[in-house]
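One chain comes next, on its own, written as structure tokens: the form predicted alone.
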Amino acid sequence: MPRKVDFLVIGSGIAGLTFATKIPRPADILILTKKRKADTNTNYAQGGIASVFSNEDSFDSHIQDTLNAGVGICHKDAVEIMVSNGPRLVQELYDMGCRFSVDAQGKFLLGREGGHAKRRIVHAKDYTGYEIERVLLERAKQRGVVISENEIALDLVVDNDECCGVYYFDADTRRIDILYADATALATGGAGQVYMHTTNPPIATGDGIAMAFRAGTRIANMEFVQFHPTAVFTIQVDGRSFLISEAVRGEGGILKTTEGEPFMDKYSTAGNLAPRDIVARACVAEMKRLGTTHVLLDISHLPADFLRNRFPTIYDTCLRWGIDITREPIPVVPAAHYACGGIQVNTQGETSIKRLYALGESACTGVHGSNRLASNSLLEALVFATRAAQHAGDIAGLAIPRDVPINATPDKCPDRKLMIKEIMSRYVGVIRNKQGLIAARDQVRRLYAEIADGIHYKNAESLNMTHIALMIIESALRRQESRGLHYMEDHPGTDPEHAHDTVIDRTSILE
């Protein structure tokens, strides 16, 4: 039987948990998560959360670094909101018990990462995301928020351009049902699994973005897929490429060819601290030039005790796979890491459908532009989820629509995930061209034609990944220039005529 809650949150990372714990009034709040409650991109975030705490730093500097990385299409008002609210909310996490690294006087030990002019990365060694997830899960428990695991959200229930809740599949009872809510928040994370090599966990199949797309919301900037330059070439952990945090380069790590030649100074005056788009392309260029499968990240010149203390997770994981980072370089390769685009929202987290919010990596607030600045992701999620919760707290009660059908077609959705990964990795990676994008679009459209329409629980991820792939490809084809994370061999220059968001919806792709 359908049930109703006051607030429904889909996803249990930093964005979903912040929203759920910041609703300003007593309420019945339910979080659905399709695996375990801690199985999120947040949990695997190593580097930290960017925010201004140093006397040598300023809001203006952080804002300018963010705008520079975004190459002309960041929404400055959203960037200013994010940066100015950061210190207060990061301090709040610390006060809640988040064990950020501090000095003897109790001040945050601030790291530096690519694209940042100053040290402003608040971190808990190299397991910052784990710490934030731990603290927010405890706060959710204290607030009485219910978290239901093994629940697969299938599609949004929309009536008269108003979101009423979701269709979902309960993996324990094997039943499809409807959950109604006064307000629904999509916080399902990114979509890295549409690529063969990704730092994202297996659950990151773009479910929230795909559901919103099918419901008719506006989607923005999907062509800007951030490839992290330094995923370990030889290490896969639970279906994801193991990431070497950008903080390693921030502390002095050097990218080298397999022949031991440093190369980043050829590509940027910032060298190894250049923004991720530049570094990823540089790595790919050097791999192509030498015909190698990877490059090297070397930090072995730093004291071994420092490395073991500053990067314990990286040190231990690499050592288990036979790589001693204190003695030898790490073989690395770019891997799909973060979606800078997503469901278009305003600065309150509202989508183009009433009662529907989008948060975190599922959303496009405009702060990242064409390339996210390192460690702005956790900050964006924290700030805008807080704002969305405050806004949603005043929302009126829902009049439940009548006669909403459950159209389940569980056996008509073939698994095409591997084929999608192969197509996207071949044609829609770090370096693209029009011919390859058209070939990718044709192949993905053929896959889409094989997948039945309707609500699915069997291989639902195939449908979502197909829609995500089409969104990325179509957005990339519309941007006939190179900007930030989107590099076109046919159009290597940046065109001022394209200094705006790429906005699409279902009608522009599927109908």
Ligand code: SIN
Given for the second form:
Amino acid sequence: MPRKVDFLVIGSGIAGLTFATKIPRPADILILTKKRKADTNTNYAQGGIASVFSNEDSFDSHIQDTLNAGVGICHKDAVEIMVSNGPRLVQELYDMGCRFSVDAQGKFLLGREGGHAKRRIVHAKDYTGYEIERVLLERAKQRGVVISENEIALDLVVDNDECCGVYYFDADTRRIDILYADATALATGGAGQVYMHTTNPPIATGDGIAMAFRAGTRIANMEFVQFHPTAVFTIQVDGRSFLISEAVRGEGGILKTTEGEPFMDKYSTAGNLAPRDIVARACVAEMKRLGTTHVLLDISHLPADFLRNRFPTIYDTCLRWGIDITREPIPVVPAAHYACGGIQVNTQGETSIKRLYALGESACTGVHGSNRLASNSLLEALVFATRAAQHAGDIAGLAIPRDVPINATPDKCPDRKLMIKEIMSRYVGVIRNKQGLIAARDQVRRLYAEIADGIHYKNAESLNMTHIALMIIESALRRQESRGLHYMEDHPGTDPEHAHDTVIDRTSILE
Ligand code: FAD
Ligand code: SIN
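With the form predicted alone done, generate the form predicted together with succinic acid (SIN) in the same format.
Full assembly next; the chain just shown is listed first.
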């Protein structure tokens, strides 16, 4: 008998765990995750989760800030859903045991981050993601959700335009096998690993987006790669550049040149709290102007006790690397951080293939437009995974297709990760131009030509990263303007003709 579950979830971050724990009926639910349970972007989230809790705040204000950051292409209906469902679902996480920081009256202490007009960032000091992951893993255990570690999903099984499950590499049997499900949810996170410097852990190779792309779904807005302005220059922890949360600037941190000159006021009236795209470009411009490898982030003017208590992870990690943030500035550089684009879904998380949902960072719900506002990612994942679970609850049973072949090609995909990272970092970073994008496309296409058809399992991530790179480059080439995170030197202005999503599928690139 083929192995079948009711609900199959790929990924154990906030999106996958929320979906799995919110299916509204008794069901057989399995999560596949490619490393250990908590090896997720979620686990490293620092700043917090944006939501309206203050009396001085309003849904309208949060909606407007989100739309402003996205520069004309956010889907307003999706933004409204995200913002208005936020307080209820964030409160639910707290009630489940998430140790968010609160004041003496038990009210959330609200942080401030770039692009937000108000204090609205609910946080657990600087380890918000760790707390969310911990609580959701506990909830999954209580609910009887099975989490299978070290299992890598390779491709979707699609029959008659319906997703029937996945091909996966079974770590126990060392074989490729098929898992069938009534509904499959991709919650595989982002793709920061296609760049040399990224805040994302090694799992973030864009697998779900690449799998959905190969299966023929619509993919939107891949050109909008968010670079976080402040990753520590030179500190790599477990394959990722260590992040200094935007909350540090929210509490008064100041960006300075290596000569000690504050520079953000030259670039935005919002200064150090301008949206991320503006801050990242300003850092790159200052590094270029002065010929330096990094800029500085200085928070040492605040009381040492406050810093140690508010940012314990950042304080301890920097200290281990010889930087005392209470006494000296931190050397920082922009690093790839977040994929605003992904698998195009509607507001129930449905993709363009039946029985297939996409959630969290691997999905494009339309809420971020051309630039995600700080701390809106955890919120988006929470809200839309909840809605997708409610929707999926009604799905009918799958008739398992017969004789699905397993066309595996074990040795035919060479490891190209490093080459992809080099190409993407050189030509498809914070500042782009048409000539560079064409050079990148030619080089990645040459790498792709060496890859055979079939299911690759030895170097599945390498194949996925090649596809992600092609999607980012193709989408960037289609947008001959500058908007949000996508800045073209040869088209510095924003063109109203381009005020729409960039939607591609495999026929745009591979056929
Ligand atoms: P993830 O949490 O990344 O989970 C992906 C899961 O999919 C993992 O379990 C992974 O192993 C699994 N997976 C991937 N491929 C496969 C495969 N082929 N087979 C099986 N399993 C697979 N956002 C905020 O809103 N606020 C913040 O403060 C914040 N801080 C951040 C700090 C850092 C350092 C980083 C990197 C991101 C931060 N973000 C923040 C962004 C946010 O954390 C992520 O966008 C969000 O956690 C993504 O959740 P997810 O569930 O979609 O994916
Ligand atoms: C941070 O803490 O700066 C990250 C917040 C985010 O990515 O939203």
